[in-house]
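Presented below, as structure tokens, is a lone chain in the form predicted on its own.
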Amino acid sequence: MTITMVKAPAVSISGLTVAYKTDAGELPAVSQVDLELAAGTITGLVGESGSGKSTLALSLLGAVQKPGRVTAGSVVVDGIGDMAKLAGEELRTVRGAKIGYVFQAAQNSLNPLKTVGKQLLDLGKAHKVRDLKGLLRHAKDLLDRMGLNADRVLDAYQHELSGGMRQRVGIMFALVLNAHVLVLDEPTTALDMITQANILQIVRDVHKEQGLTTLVVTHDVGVVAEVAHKIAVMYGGRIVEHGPVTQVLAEPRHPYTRGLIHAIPRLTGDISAAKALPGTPPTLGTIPKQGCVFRERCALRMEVCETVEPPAQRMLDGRTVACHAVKEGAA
């Protein structure tokens, strides 16, 4: 008899609700959210501003900051364990040397007033890394295969380098210390066209290179569709569907997915097919607390929408879709 091994998941989150206290009382912007990373696999996590994506993100690090915090559920790390019940010392040496991070804003993650490389210094010392030396020639190996000059970016202050520079000095900060998991929130915003092409290949090929578990967090279907091996779609702080890319953008099956996809403009064809989304996505104070987050927004709306929460149905090609006018096991 042959006994087939099923590969734990890098990360596992089960169940996760974030809630930041507002005068109205707390409010979850994450809510009851599963969803597994397979270990070296990209995964790309894809919704409008406000659905939730960064919060989601932060929760992998630890790193909500009040007045927001995990109310329910976990984020378990393989060879870490659960996220939300790390503190203090052991959360920060987990930090960067586990899970590397790249913000939104690479900018806003580097100091102003020191170099590149004494940020590089300070973060090994943090770190107890025991030789700096070594550090610094890693540093350097990864710069150089992300097409930087080394010695120039490590003597630079941050207003000497242009946004894909940072970007990329980004990615070398969150990789240094050897780092499992990686997280790069919106790594292309406000990037010219051909950076953006860039900062892609470098992701995929350090990916491939560290044999990395990768989450991409972004508004732009394009970037998943170019790097990702699974997409999770977020609205209204639920993942409303989730499955291989190629799939999901083929045939999307949650109206709100389908929705984010025709609203991309083509490249050739008639221009005016793409459509945007009617209304706008719901903020923290009015989200829906109960039925369908996104019913106010929906062409199929029934009146189920209204008052349950649609669960999240197995399909049978593997993907996992919240929609109460999709059949569950449908194929």
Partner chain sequence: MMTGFARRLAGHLTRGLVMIWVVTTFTFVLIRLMPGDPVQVQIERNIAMGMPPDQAEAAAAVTYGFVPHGPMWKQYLEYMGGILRFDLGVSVESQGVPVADRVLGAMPWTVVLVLTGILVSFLIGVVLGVIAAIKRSTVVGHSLSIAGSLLHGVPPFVIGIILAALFTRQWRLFPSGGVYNADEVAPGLYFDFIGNVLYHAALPAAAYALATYGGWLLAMRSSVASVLGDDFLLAAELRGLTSLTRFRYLARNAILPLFTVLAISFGLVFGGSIFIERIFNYPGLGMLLFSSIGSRDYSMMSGAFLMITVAVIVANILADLLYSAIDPRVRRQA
The other form holds:
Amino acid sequence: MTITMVKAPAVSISGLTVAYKTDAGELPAVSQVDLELAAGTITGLVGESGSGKSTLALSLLGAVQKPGRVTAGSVVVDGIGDMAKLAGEELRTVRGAKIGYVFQAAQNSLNPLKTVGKQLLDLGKAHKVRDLKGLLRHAKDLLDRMGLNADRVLDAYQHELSGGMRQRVGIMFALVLNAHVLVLDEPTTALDMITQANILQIVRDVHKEQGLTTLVVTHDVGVVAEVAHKIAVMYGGRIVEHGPVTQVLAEPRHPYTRGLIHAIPRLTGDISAAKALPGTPPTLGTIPKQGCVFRERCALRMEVCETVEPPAQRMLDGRTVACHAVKEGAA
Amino acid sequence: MTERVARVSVRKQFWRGVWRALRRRPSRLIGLFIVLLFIFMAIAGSWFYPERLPYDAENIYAPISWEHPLSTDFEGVDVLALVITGTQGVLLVAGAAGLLTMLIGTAVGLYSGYNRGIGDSILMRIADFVLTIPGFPLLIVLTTTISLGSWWKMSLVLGLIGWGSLARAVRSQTLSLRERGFIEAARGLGLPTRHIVTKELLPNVAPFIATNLLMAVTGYIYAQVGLYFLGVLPIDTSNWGVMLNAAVFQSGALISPDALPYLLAPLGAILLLTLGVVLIVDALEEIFNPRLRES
Amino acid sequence: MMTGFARRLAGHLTRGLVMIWVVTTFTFVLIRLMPGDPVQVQIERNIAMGMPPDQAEAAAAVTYGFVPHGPMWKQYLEYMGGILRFDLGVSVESQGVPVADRVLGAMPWTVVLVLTGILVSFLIGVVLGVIAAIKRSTVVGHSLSIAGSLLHGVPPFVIGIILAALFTRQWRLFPSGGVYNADEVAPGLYFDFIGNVLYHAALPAAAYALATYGGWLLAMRSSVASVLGDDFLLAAELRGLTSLTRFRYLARNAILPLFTVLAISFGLVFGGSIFIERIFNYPGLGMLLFSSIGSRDYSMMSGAFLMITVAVIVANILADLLYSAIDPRVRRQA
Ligand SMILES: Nc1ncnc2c1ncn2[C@@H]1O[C@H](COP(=O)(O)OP(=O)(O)OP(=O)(O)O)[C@@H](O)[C@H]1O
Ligand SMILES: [Mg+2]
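What would you give as the form predicted together with its partner chain, now that the form predicted on its own is on the page?
First the chain shown before, then all remaining chains and molecules of the complex.
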């Protein structure tokens, strides 16, 4: 098998709005999101629970689940097209083969009644892989590299694998068909620190070796600090700040990013300085319909925040911030 | 005080949920109406009809008329009157047996799920045993020695045979509440066991009790009708089973078209009652099992 | 060291034996200790008919399988010993006919009916259950569920009566009783005979199928609904598996829990056999139990009841072993 180093594709999301149908009508979980995943980079997407991270991640595969749907915008992947418009066979063959997805609950992402190996063959057949032996070899190779006993794992059922092992099997499934876009939804949640570090190491290595464009979704800023080049901060369905990790972490601009980072002692290094953000994140029904979605919890709240939604402004240092209180040059 | 308010509003929300589920499909309101109708027939039947229904040898298998909307039987007794008076005894027994089932099933299920351990395994062995015993054959074997025509004996036997599945359902529900940390959290707050069981657990398992109980009571009704239908109980009361027995095995309603209403009336009553129960259970399930709720 | 499978089987057998013990003890109590003690009644009747007392007692001893005097525990042990040797006594009604013979003779007919009925209803119920779950927010799905619940809720004798009325009286398409027509065919393993047996079994088997398929439908519907919410199906979709493969994943996972329902349904179905066999005049175990009760043939009654219980226990064990053979979580236990 020859691994041709295709240049990783870039992903550009623009004006994306995803809404879920609820008893109270169709409510947006993702609103007017513009986000560029530069080719070959790892982007970390952070935000509190319910901020819309998974919804955004799923829309990268055109897989927003009912009762949700993409109501506006596009997700263009280089060489494939707009994922929001793809459908049927075309969409199916892209999933898995071109874009790999590691499920938020990767712990439960395997069919409990089939061995990992059999499910791998199902995957191969679904994507018309002719060289199934080669596929197996590739899978074993990936599993070996992730520190697993490949033969044992391929012969195992889900219940015979630990959480960390399942997670790695999930990553193997996402990569074994040589996808060049990788989406990981909370790859390390519910894992112990060592396994977590191990998995992140694997993500970093594989990303580099295979030349991927990667999106890592997490609510743990620490994870982003460890693996990502870029960070996107999500709140109430909006990307409120987006930029290079080192810059954003060192000098967060959006008041929400600041709160998020100050809430974590191991980043600021000073436990006494760590303080939790006041209030609770909004849910689908309580996201304000107009004005800034963060204003309820914001220390810098101004009059304009009540009525006008802050546009994403491009700063001189290359990042984007959506806040009325942040002016160019202000820290 | 605030706790009370919270509870009241939870209750209000619950009733609102019930109402919404009922309204979502009008068929469910019909179900409620049917079941209430049968209960009404059981209670009010004896007000309208005398202890012994009048018979009229001149008027056997009378054609359908205002006077006899469902025709008459082989003795000239009004079939509608038979159907209506037949509900009382059956419903009384089924209700009493249901109460007994509810008491045993809930107590065993809660105890097992809450305490687990050795008591749980013993009780569940017993519950499995009760579940495996072929209930109806046991019932007809019992008719040979216990006079199951007596309402309280019948209720007792039915109730004792039928609690297994309710106990299992309540236990597994209690266990799942436990897994979700319900019980530990309440214990952590220092709440006494009695409070946890009556205020936290019971309200949460109540839906399962309701659904199971409704099915159990229906099952008891049919068990009695079945016994009379087979003719293993003394025929001294009005019962749909007695009518079926006479229609199928004796008067030959299966052959003579004149007697058809006499066969169809009890069949229709059973079908109607089942329909009512099914429609209510359908609503209950939607209220308590959001996964089945359609979007 | 026992394997998980053997341990499971051993557990089942122990529980089954305990159950059989309880049931036989119950029948003993019923025969010997209940008011109106049937053993005593038979002895007195024999004496009244002119038999000397010791001969009358000997006759009762043959009928019930224990000598009816002396300490009660001795009688009990004797009775249990008989059961262990599968000596179920002799019929009261038809003197000289061993109960075991009659019971074993009736058994296969019931088993044939019950098995064909359950098999057919399982297939129909599972397919319709999948449809009901997938289309649950449409009229089709909802009507299927309601129809399923209705058939599940209606007692089996109602279904039996309706089928009998329509197909044996109204249209006379099927025979109204018996297991085969002795005037037309003689027993043997050839086409005509088997056809005749099937012809006689068709209606009662259909009654079983109709009475149970609603249960399968409902169980399958809720099982499918719960598997549909499982993460692995979404994961399979996100890996680009074909919809056929995904459907197979769904179906296999959803059917599995039904095997535990299968165990429970056997009890109900064997219980229902009394009605079905009575309505269709089909000489199986249920009919045997029914007629022995009508004639107060206590030894026959205990035998038939015991056999029905054994059948339910065996069916339960088979259903559970089948389940554990299919589910890898059980099969591959260390
Ligand atoms: N199937 C659904 N139906 C209705 N609302 C939904 C559905 N899925 C998600 N939502 C809502 O959309 C919003 C965003 O959900 P999403 O799963 O994207 O959040 P998240 O950021 O991934 O959270 P978490 O960190 O908990 O995974 C939430 O308010 C959630 O309630
Ligand atoms: Mg998520």
